[in-house]
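Encoded as structure tokens, the following chain is the form predicted alone, with no partner shown.
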Amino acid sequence: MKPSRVPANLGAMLLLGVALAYVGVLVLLPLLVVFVEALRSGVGAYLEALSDPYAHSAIRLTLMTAAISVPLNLVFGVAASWAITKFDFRGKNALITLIDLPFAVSPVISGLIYLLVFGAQGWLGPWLLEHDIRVVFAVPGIILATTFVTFPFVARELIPLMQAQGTDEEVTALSLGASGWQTFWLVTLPNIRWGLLYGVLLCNARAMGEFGAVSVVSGHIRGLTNTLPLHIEILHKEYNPVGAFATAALLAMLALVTLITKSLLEMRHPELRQGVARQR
């Protein structure tokens, strides 16, 4: 029997020899190189690159625009996720299927979506100029198209993980006399909330680092429509490199506290690890 197991430990060995490097190179080596980068002219160049003030902006926006779309996507999750696990009714099988669509569509495509509604000679554009209103190249579009990639997040979280919960609770507390509210607030709402703030999590990444639908729909305005990305890649074509990888390293670290609490929270509930596994 010995023999049979070196063999398989050397063929596990190579394999995690083999993970691990293709991990170095395509994910840890290029991160590396980002705060390198960012750090190469001194701690003072740095600071000064995030203190200009289109840096602030950007800042400012990009924090802005997860703070509405989050909350936006944790109703719609919440809500659509209940709706989907407790009820049965007609158009479940489509109301998935559109809870999906941000994934199998480009972002890119997506902002383009609402260029052709809300731009200029867009379905609404007429109106909108009409009314003094403004949606594309404004605020509003930027955050309309962070809403739209990112609202399967939350609901993909919670559709698995609530459909392994089953009805079983609610049921009890309706059948002891509880309304439909003090059954969610008391019931449902405790027993998904560590996967609530899971997809939370996930969401709020990918509304912070979206760039293909704000680049289309966004204007790149210096100052008032640039998020954090599409500043990064401004600074980036103007051979600024201190100032591109500085801003680069901000959303880097942003992006690792998101990682770093997504991996406590595995390691906390793994039904959570499940649930993404089954989503998937």
Contents of the next structure:
Amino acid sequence: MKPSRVPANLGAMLLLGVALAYVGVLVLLPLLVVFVEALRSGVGAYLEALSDPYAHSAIRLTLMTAAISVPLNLVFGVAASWAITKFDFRGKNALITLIDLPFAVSPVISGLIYLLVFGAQGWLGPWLLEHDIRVVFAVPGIILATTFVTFPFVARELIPLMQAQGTDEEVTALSLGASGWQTFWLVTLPNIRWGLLYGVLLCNARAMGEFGAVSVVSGHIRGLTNTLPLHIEILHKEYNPVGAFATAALLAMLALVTLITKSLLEMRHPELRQGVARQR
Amino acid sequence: MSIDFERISKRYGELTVVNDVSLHIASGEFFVLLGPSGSGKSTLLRAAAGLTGIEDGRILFDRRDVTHVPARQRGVGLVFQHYALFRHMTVGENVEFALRVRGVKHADRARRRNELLQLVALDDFTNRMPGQLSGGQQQRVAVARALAHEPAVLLLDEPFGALDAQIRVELRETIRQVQRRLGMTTILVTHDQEEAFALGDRIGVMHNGRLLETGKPEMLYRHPATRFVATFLGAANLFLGELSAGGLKLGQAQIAAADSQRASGHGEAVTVVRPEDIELADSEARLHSTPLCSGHVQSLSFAGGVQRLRVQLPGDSAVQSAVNLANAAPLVLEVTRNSSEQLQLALNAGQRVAVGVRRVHLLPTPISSFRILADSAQDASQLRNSPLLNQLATSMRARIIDSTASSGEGNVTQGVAVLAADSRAIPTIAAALARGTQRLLCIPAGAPLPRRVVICTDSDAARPAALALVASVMRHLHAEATFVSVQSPAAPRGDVAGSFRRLLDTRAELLESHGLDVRTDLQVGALDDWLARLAASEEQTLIVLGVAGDAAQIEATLTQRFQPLLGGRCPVLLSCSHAPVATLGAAGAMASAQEPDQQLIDGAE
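Rather than the form predicted alone that you just supplied, could I have the structure of the form predicted in complex with its partner chain?
Complete assembly follows, chain above in first position.
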């Protein structure tokens, strides 16, 4: 049944009003405040805040983190979805549950896990110290924590899509003489490409915005281990509202670009919205 | 390219989906695997394509073992029910796929693509996407795609299943023409018998993972060997008839030898009468065929060229159904009449008619029916509900008849007598033997479904009949059979060697004439002791015991040697051969005396 275009009666209008007000107060207003506050002292102050070398280093680190963790999760996500949907094996359900784990666990705990494993007092700490490898309070720790937190996005997007598509096409490709690799590149990948892009975008948005887990393992060393979200927090704590809001506006912009791309994708490929495959 | 399946078995955990299937398909043949869903036919096809592994057996292409060759190297063309076209490729790209992955040059690919699309009459659709085509067109693309790499084998898995009736017929024609022109060996899997008849050079009918029968369509339709095939391939009326020197007796009617296929032998036989072989007339005098009985028209329906009727026989009719009827329901015949018959005699529902049969076919099964011998109705219902009898009767579609001595049906000598294995078993068996019964199933109270079947005979003379019976039973049990020979410890060396030879002979014989493989086992001891121990054990075993002799001799044998066996936990199937007891070594001379049983072996169910 298609929804009717205009709310028909008072009840429906009331419901719509409540929903709009809710979104307005909780989502739209704060976003607006970010941009308003950022530009309060004029464009000059805004640009100055962004030209701060610490801000530059934070932007660089954030982009680098995303550039490493997103491809990692892309490869893992495709491999895991392929394995889960095209094969039957023992421990399949365990794998599905494990993929969901980062969603279920608080990001702070995700960070603490790495602290406990790689920190100076952690399991591998003494060995790492001996070999002069720094993981925690350094860039590798930030990348690990971000990768962990953004782990499920690609796989979660692909699994329902690939489940709905089934294995008939792959089986046919095999019977027609294609190798496993050819089957993947010629048949599977083209079928999932839009879903994959969608998952990567979501994954990227989260990778750039992650605060909790990164905060725990970063050590907040200015110019070295501060990502954009951490940098914003520091500026805020230092009573530098212009700097904080200017940087926040930049991060919000990145998120908005991601969202807009995602919406454009959804408009072109409505099936992504439902998270299921195109009709056969 | 010829295809051989050699003793293929496929299991999913506990479930055996393909059970010991052997099949030869000649080069260029169009073979149809027919069966209800879940019969294992698709699994067998997927095994041929290399898409599913098998636990046992070999698959040969042109006598070359391809069991472990991966799917992509088998060079078969495969078409699925749901087309499985590559949805992001155009029709042309779909057809070219097999050539593309083989690195064929673009120009050659295009030429082959055009040829193939022409073959399936879709040359104008090269640049369309699959989603823009109708179901029938998509399936034609799938067929063209499967042919691109010139496979020697074409495998079709319910290719018409998702199509409308008319498109189905058209595509059927296309596939038949393409197959004829290219001469590919083709296997089609379907559950639709009309499709099987229209396309198959030969048909193989599968049921419960077993390949029951193979043959040319008309052969299978006219002369099925099993109840399942008789009823699955078209409609069939199954009766219990009694065969004697004078011919076949169906109820009160005596059918001359010329009308029936196998007019020799004696005893109860399952009789198949096709709906079109039944004649209806307003009085018996006007029948052109052998009168069977009278009845009245229950219902009629229009079915294009023919008229379908259901004719109900009166409750006291002497004609007996070979399949189970709901509680005391009257026997209803399925009849079809062609247009000239309809013109000669118009019929209305409720009208009385005389029923005649033009042609009958007798099934060669040794188990024509199960007849329960019990003292009370309670005992009878307990037997009727036992898991073993239930499984056998349901799977065979055989009828269970209460046949206590008082009911007047006790004089029928054939079928399998079913009785409780308790202290009163031996007198009951003796009485049944005296009436001429040859096969008896003794079921202890509460016996579970057997997981294993053990076969022993007390002499070589008893063996052929016992093996025919085992072959028939094994088709309907998911169990493993072992033929056991028990050797006295004091036996001279020559006897031991003879026992070994007999085991191997038996195995070969079963495989040869029944397509059934058994394990063999040689035990040391006395047969009766060994069996008594087995019967008393917890193992869920069906013991098949073959004994030979006249009624009195067998009764004596049972009383003296096998009494403990009939009081044990295991069900016992007795096969009694009414022949003078042969001494060892004289088995060859027994062959002629065993005529009726030998005949039963050939197509045992």
